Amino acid sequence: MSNSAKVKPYLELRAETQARERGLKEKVMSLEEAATLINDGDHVAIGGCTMSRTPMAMIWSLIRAGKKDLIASRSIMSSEGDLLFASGISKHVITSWFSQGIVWGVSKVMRHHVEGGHAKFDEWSHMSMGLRYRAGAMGVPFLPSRSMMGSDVGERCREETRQMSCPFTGESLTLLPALNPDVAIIHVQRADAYGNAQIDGLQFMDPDIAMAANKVILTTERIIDNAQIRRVPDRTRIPFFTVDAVVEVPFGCAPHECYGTYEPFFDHMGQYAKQVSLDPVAGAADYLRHYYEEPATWEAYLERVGTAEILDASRRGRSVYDD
């Protein structure tokens, strides 16, 4: 079995979740301090999925920060994990499916250092990926499921995961095992000071993946008083116990969508996906120059990306709304 699906016994998990700080107290920083919680080699989750709520800013500070060998798993990864294999900072991907988006089609970045064997992608079902972060939500080990079998993906997937009887049916199942991040970063779009987060729109993974680590660092779109999280209890879907950093970052998923706030910049999206076909290593490497290690600021990053994408991305994005 491979490290990335290494299971931890329950009482190692209980120990580091009783040894976790889970005071309400304020958790604010800067990107920059955030990075500093994730150390090399560690297993990192992403929130989101494909180009919807993708905590860009967050990777931004990661890719600037210089961090080696991490592992990141996500849902489905999109142009994110371009730029963790182009950078350097990640040679192994867990995830289900692997494309810049729909419109774009399989990435050529991935394509060219999985199959020149710079990197490993390792590929999961979808909802084996969900039932994985749901067992690390748990603290369980595994969970049985019937995905993947008798397809190429289980095929592939055979040394990681184990075959079972159902002791009820004597039916076959697959045991999934569990995945628990060393961090998630995750982006929403409204949460307070102590961490509890606000998502609106599809939550994906991100409420199991965020009970799955052992740290998370939110980035959001804004903070807000902890007097308007307790207004709607409900709404909370990512409690203050589980976060360890709150960073405030406006068009933190830029150039990704985040629902109800902008639409994906597909002008700049698309001219992305024409620079990394024309030439996967030098298109992902001159991005990287202009985007991730010139501008010194999440700021100067954005003043790049150009206010006409922003403002359009963002007239779309309010238009779910009714008002």
Contents of the next structure:
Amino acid sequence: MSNSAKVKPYLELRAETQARERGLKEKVMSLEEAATLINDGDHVAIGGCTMSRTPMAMIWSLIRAGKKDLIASRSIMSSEGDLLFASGISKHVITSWFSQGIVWGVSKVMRHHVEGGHAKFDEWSHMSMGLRYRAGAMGVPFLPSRSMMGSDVGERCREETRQMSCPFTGESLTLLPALNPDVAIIHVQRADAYGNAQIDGLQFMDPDIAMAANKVILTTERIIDNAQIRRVPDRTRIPFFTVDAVVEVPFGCAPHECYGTYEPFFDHMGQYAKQVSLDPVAGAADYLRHYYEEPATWEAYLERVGTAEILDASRRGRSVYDD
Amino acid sequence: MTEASNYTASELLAVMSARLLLDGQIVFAGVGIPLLAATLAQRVHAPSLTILFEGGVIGPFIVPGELPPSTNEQRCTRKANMVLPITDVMLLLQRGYIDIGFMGGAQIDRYGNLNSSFIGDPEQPKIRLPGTGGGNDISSLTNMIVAMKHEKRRFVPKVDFITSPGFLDGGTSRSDAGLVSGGMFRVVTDLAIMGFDEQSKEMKVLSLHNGVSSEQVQDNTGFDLAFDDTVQTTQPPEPEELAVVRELDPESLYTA
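Now that you have shown the form predicted on its own, what about the form predicted in complex with its partner chain?
What follows is the whole complex; the chain from before opens it.
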């Protein structure tokens, strides 16, 4: 395992945080500029969950930039995990579940890479992923849990976890090591130029990931004025001083969903699943060429996804506010 | 299932497992059959049953025809009482607020251990499955209902890999491993309903569905099944129950 997914000594963690720019300053940039903040070999935590608020535009940018040896972690991985493997930018993921989605069956791309020994899929329980990020956010080296005992999921992570008897009650506990990612990439509905981020609907693990990481790249559907943030500060989930870059990317999760804005692009996802099921290698390569290599901008990518799909996903997305 | 039946195996699963849920319970549900069953229970006999989703949702009402593709999309939040971070909704399991964890299963063994990670040797797997998600946590921390098709290849003597712990090696092995609460409660299939022996923790048949013989259940199971002293026969699905399932899943996304 690379060092970047190991528990960091506390003073090192603090020193890195202290060295970061934390003033109330503008940090708006392009996808391409944001990609330069990520180094080969970094541990990159991905916000959202399954097909929700996936920072797809940022992943698109990282794949185009030809990053190498990234360790990618996420609560649950969907098709973006396929593309990390297929593009070769990551050969190591840490997550609790990895496939496009239940209705499409088991991901053939994930299977090809893991079964063939081309890439590593470290499996932790979902709560354990959450507690690992939370420990990172809390500045403690581990958190205790009553899960991941007795099972092979627990056994397989045994090198990285510890068992202990509670010093108060004597009960058995699993100690889960903190995750302090080098970089978190998170997509939100709105943020200001300083990086105050407001999240509608499901937060998943994103606030913890932002606090735990040593660098945060926010992509956002819209950049709004700081005055609007200050009107409803209770809706801000990520504070500006954890954030290093803000990139405005409408439809930045396409073909996944962004709560209240668009639902998953189901036809696109179905077509993708069909394509990679026929041939996980050639299918994924064709997909990457058509959607990731050839379009020069995110707008050109969206053009290829198509207006009909965007309108359909948007109509369904906004319907959550119909009730 | 009998040939004359007017419902699919999945519809039967949804109806039979819905009947096991009690009014007032808090149910941590996966999508698919578990969600259909929990919603059916709410509509028919358990109006104050609360559904929790792993994505961070407390008490939603699912819109018919808009079933969520996972527990983590906006469809899961319709008319919910609260949305909260994933870690916090999972911690409610650990705190002890949840009565039932309810999910589907790929492979199960005689002690109710579930595998959704590897077919074959984990170091060189024949098939890498998607993994635990919240399954390991839910089955570690509360009482479980599992709904699955009854097939020999799914009911094996010992799972290739324990993703979600049942009673491990039986007896007291689960609590010995540190899992002091929860455990397998019921396994619902298209043939029967199984529970677990109080002492040995081995799976045993509690009731057979209408028209199903005990031989048929044994023939579709990869280990010797115990049968309860008083095996019951379940009542077939009522038209009202089937109507609700079909209203919820008109495209048979989960009930084909």
